[in-house]
Amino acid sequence: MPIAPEHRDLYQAFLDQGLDAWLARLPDQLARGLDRQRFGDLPAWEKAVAKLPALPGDRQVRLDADTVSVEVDLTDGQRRQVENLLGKLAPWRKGPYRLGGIAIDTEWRSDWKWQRVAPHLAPLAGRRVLDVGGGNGYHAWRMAGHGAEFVLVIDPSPRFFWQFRAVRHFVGDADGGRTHFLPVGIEEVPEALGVFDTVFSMGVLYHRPSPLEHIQQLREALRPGGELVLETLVVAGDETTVLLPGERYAAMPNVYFLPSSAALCQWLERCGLTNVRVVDEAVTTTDEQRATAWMSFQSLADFLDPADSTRTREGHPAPRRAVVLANRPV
């Protein structure tokens, strides 16, 4: 089977990386995670980034600042034609970027985030990075900004996918080819892996109906010392505090269990993590999570109970993240 052009320097990079058990998987979950009998509006976005003009290679990139920002450039028709054909991949959740002189002003200002995680991390110069539920990729290229050799997002939205080809048609090889993104859920990773220096998950525990095995399934993709960055929801008190939402938690139909971070703490050290610390945690405000014009559905502040804004509309504590950070022992 030919191998299409938008996956070639993923194969590229898993062979350099010395991926192969992956590598032999790569068709089967590139083919289930693109499949347009499964995802209807796929050959839309698909279509959409195949219409981006052809750029200069002349051109401005920076990885290393809040906004990801490619400064091309565009004629006035162009840059018309380009807001219209990236407003077919929305709604942009994570971000900011600044495409061609185009600023996507997404729901998160992720950036804000980044902020609040990268002063603690080991540094990411030279280390393989996977980043898991990562969306669009916003926060891999930052990584790559940060001189990480290799970043592998994983996620398994098709949208997000082609929003991450899009800025990748930006990007070109500014990044040194460095980053990727395959369309799939944590559960598609090889068991024991063992090879990623760092890997996170920021933004999917509280999705998964089993947050143990979670854990598990991202210790087990670190090699032996790696570092794990861990950011969920969260609920005040003490090592025994474990909120189990009804139906619905500030509106998500599937968030499942929000620990104290005391309680997150004591659930890496029984799946076998070292050095679990706390960095950071903090509650989710409306300026850091809103509808905007790139994406324009409902959003935290609607979410909120409006007579207070320290509960959410079924009655929980406000969303609060908190950041964790621990090690795979050596």
Ligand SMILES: Nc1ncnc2c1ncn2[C@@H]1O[C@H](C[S@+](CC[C@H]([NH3+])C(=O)[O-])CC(=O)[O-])[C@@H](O)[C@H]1O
Given for the second form:
Amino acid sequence: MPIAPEHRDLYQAFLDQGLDAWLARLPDQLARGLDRQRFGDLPAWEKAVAKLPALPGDRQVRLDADTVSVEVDLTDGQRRQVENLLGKLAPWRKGPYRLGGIAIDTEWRSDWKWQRVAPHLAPLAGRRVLDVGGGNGYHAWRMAGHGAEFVLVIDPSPRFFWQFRAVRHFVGDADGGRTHFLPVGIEEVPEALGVFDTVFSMGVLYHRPSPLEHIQQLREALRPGGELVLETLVVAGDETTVLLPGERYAAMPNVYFLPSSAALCQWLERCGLTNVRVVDEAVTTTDEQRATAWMSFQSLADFLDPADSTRTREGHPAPRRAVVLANRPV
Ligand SMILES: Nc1ncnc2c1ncn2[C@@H]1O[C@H](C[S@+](CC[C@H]([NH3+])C(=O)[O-])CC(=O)[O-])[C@@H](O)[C@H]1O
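Mind pulling up the form predicted in complex with the named molecule next to the form predicted alone we just looked at?
Starting with the chain above, the whole complex follows.
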């Protein structure tokens, strides 16, 4: 089967990185992750990205600033066309981006999370990085901006795949072709890979019904000595505190375990990670997650108790997140 043009770089990168065991599974994974029978909107997203205007080679790409931006000369007509086409990929949740003069004000100020995480990381320059549940790739571009050699986002959302492709259209090869997106979940990562220097899992653990299994999968993707960056919802408490909310948490139906950061550290240690440390813990504000023109559905403010913003509308503690770093033992 011929390789579709949008996947050629991914195949080449897997070859270059020696990810042979995974390479063999790519055709199946891509076919399933982008299956038009499963995801009826796929043709519309693909068409929107295909219609983006061809861009001049001369452009200014910034992957090392809070807004991932590509400045390029467009006519007024082209700019309106770009705005319209990018709008067809909405809702845009992770960003901010500025592409061809169009500011995409996303639901999340994902740059704020990056500011909490980045200062604590082993320098990313020259590293192979996996971003599990990386959304549309905003943080991946920032990782490339820090000089990572190979950044792979895995996320099962086909919408985010096409948002990533839209950003790729603007970035061109300014990142040296080091940033990639595979539309699969963590379950699809081959077992015992042991190759990544840094593995990120941000905003994913609380969606996993088996959090210890998730941590073990993350550990197995790391090379010995590699660094795990785990960011998740936590609750106040000691190492014995874990909340399993009911049907919904802040309106989300698929939320499972919310440990305290102390309990989370213990989980990581029990899963065989070392050097476990909490580097940040903060309440999520309605300035960080909010509805915008590019994500016009309800957002955090609608999910909190109107009379008490320290509670969700279901009566649980309001969202609070911790960033924990750890290493796979050498
Ligand atoms: N099984 C799975 N495997 C991998 N990813 C999954 C899975 N199921 C859902 N996802 C993906 O996990 C992401 C969770 S958002 C975090 C984004 C970014 N990391 C952020 O930190 O801003 C949550 C948040 O907004 O906090 C979504 O993009 C899902 O598609």
